[in-house]
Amino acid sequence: MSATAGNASGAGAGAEVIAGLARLPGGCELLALATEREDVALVGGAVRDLLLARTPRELDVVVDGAAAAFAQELADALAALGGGAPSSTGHQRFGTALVVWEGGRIDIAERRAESYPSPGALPEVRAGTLEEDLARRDFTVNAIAVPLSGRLAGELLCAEHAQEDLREGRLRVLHEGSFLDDPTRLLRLARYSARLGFEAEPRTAELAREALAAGALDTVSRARIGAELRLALAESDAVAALGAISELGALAAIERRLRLDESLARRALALLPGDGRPDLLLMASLLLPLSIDPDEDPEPVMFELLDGLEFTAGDRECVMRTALVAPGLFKELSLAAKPSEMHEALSAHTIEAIALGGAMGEGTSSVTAEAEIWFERLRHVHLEITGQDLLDAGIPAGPQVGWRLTHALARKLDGELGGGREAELTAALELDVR
């Protein structure tokens, strides 16, 4: 691949990118620092999104060297503006650095070239030119750069076909062995397709099918697959991203029993309250076929899968509890006759499990409605009194303190108490525990 300057049809595109950059958080500070050097370029998805009149999620920058030092200079410049203090972290081994602050994120990397010692292996990296840096990227629409300084400042540099692929909404790999060198690009193909609304160029689609059929994903570590899967789960329309991964055949290649029910997933997300974790709910929904497999104990299978994909212990536990419990919660919701029974059925479970269980009640409107009632009203109902109030009233310490509080809460949930502490205390004290 050779990176070329934008042709006549792309005249002014580089200036358009720089003008857009100046309007973004951190953009002016980045441009000001770039004028003091000869090697700073905006690259990849940030350039792509600005050319598409989209707002980049973050800014990607390459420099000739000393990424960490440049990141610190940028963090200092942003700190001078006041507001949230930026943090700067660098990874000398990989020649990368990151600046994060309240307003955004800027990734900085030293220009590099890559080669792959074997299919699916991590690349061997060396210092490289801007052209070589573009050549290592996944798709033509991401192999784009605009130097912010030096003799080429404001030029649009890109891989062959990049501009036409942007115009036509196509995803094209840079070379025939792209998916074999780095099979995680298969997941990125699906993710970008869903996010951008682009289609795979015919030869690229053929190469993707061939790579999957050849077991390309088996040559890459599960940890790297997990990282890509979590990126898909974090997309603004994660269901669409997962749908694209499934349609490509990559979901089944990760684990043959993973299944996406798009309708179920969207119903569950609609039920999930704002303090829930959409990514964990969706991952649990993919595992539902495992949870109802009568021929295998699902828990160790789920654990092995999620552990291999390097989900954190807390996230792994939530995903597993949600997938294992949701089918039973659907049944319990359908049997709950009053609020206290709903509380007894649901209070010990994750909100992700309740949303997924409620969504499984399609065609049973009462189940979904009861899940909505739980989220909107009942889960926030609590007693004003505590166990200490019962002790002060003469109830001896022991299990009956908990029983009495549970009894009072049940009556409160069912609307049988007047408001206030006195009504709750009276209800707790009236329980006969002999």
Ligand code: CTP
Given for the second form:
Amino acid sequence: MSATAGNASGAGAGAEVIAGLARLPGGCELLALATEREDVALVGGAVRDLLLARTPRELDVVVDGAAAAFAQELADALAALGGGAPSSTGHQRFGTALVVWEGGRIDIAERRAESYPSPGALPEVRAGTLEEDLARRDFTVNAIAVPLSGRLAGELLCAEHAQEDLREGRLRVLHEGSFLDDPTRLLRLARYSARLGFEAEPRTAELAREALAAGALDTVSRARIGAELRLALAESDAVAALGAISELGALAAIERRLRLDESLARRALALLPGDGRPDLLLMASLLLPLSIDPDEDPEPVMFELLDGLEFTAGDRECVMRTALVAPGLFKELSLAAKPSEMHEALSAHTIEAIALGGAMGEGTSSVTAEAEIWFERLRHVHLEITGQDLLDAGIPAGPQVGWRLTHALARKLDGELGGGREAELTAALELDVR
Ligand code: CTP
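Now the other one: the form predicted in complex with cytidine-5'-triphosphate (CTP), given that the block above is the form predicted on its own.
Next comes the full complex, and the chain you just saw is listed first.
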């Protein structure tokens, strides 16, 4: 495949990209630096999104060498704007560098050509031309570049079909072996189709099905699959992204018992308060079939799966605690009649588990309503008094301090106390602990 220099419409589109870039944070600084050299091009998702009048998640830039030095120059130019100091990190071995600042992320990479020594393996990389750099990419709509400097500045360079695929909303691989070379592209296909509302071009859809049927996902490291899955979980409509992954058959290829119940997932997300982690809640929802499998101890299976996918220890813990307890929480919530009973059932659990357990009540049941009440009101109810107040009142140190505080909180939750510390103290002291 060769990338083709833009024709008249390509040049018009290139100008549109440059105008769009100039309006983005950091865009003017990038354009100014680019004019001092010959080799800077905006590539990939950033160009695709500007042509679709969407805001890119980040800017991807290629240069012909010394990515780290260019990143440093860019970071210095952005620092001159004031505000938070930009950081620039380079990976010399990979020829990549990243500038992160309060306005966003700019990825810089040295142009490269890739070849795959074996299916699913990491590619072998060497320096390449811009055309070669585009040819190593996943889909035509991502194989697009606009040089910001040099002879072709402002032209649109793209893989064959890229412009028509962008116009028609199609995802098309660049060559027949694409999914076998890099099977994580199967997950990317689903993620982009959900995000952009694009459809897989028929031959691409066929190649995806064939690759899945041939077990392509088994040839990639679990860590890389985990990284792609986390990108899907972080999408603004992550349920749609997971839905597309599931529909493609890729979810079952990762672990046959993973299941997406879209309507449950959406109900649970709607319940989850702003301080919750939607990505972890969704991951836990996929694991629910494992939680309720009577034939297998779910804990080691979940641990192995999440560990292999390289979820961090904290995230893995939260996902497991959520998936393991949500079904039981649903039952407990349906039995809890009073706020104090809800507190007893819920206070030790993750908010993700409570949202998922609450959503298992089909959205209209009292269980969902109870989870809502918990999130909106009850979880914020605390005592004004502390154990020290009880010790000062003559209660001996020991477990009864905790029992008395729990008793006072239960009465407060159930609306049986007038306001203030005095009422709480009286309630705590009234408990008969003999
Ligand atoms: N890429 C690829 N195969 C992969 C991962 C990435 O070919 N397994 C290419 C794609 O062409 C993509 C580019 O590398 O355009 C950069 O990847 P990434 O930053 O993940 O995607 P973006 O194109 O920037 O898209 P977005 O960030 O909007 O998802």
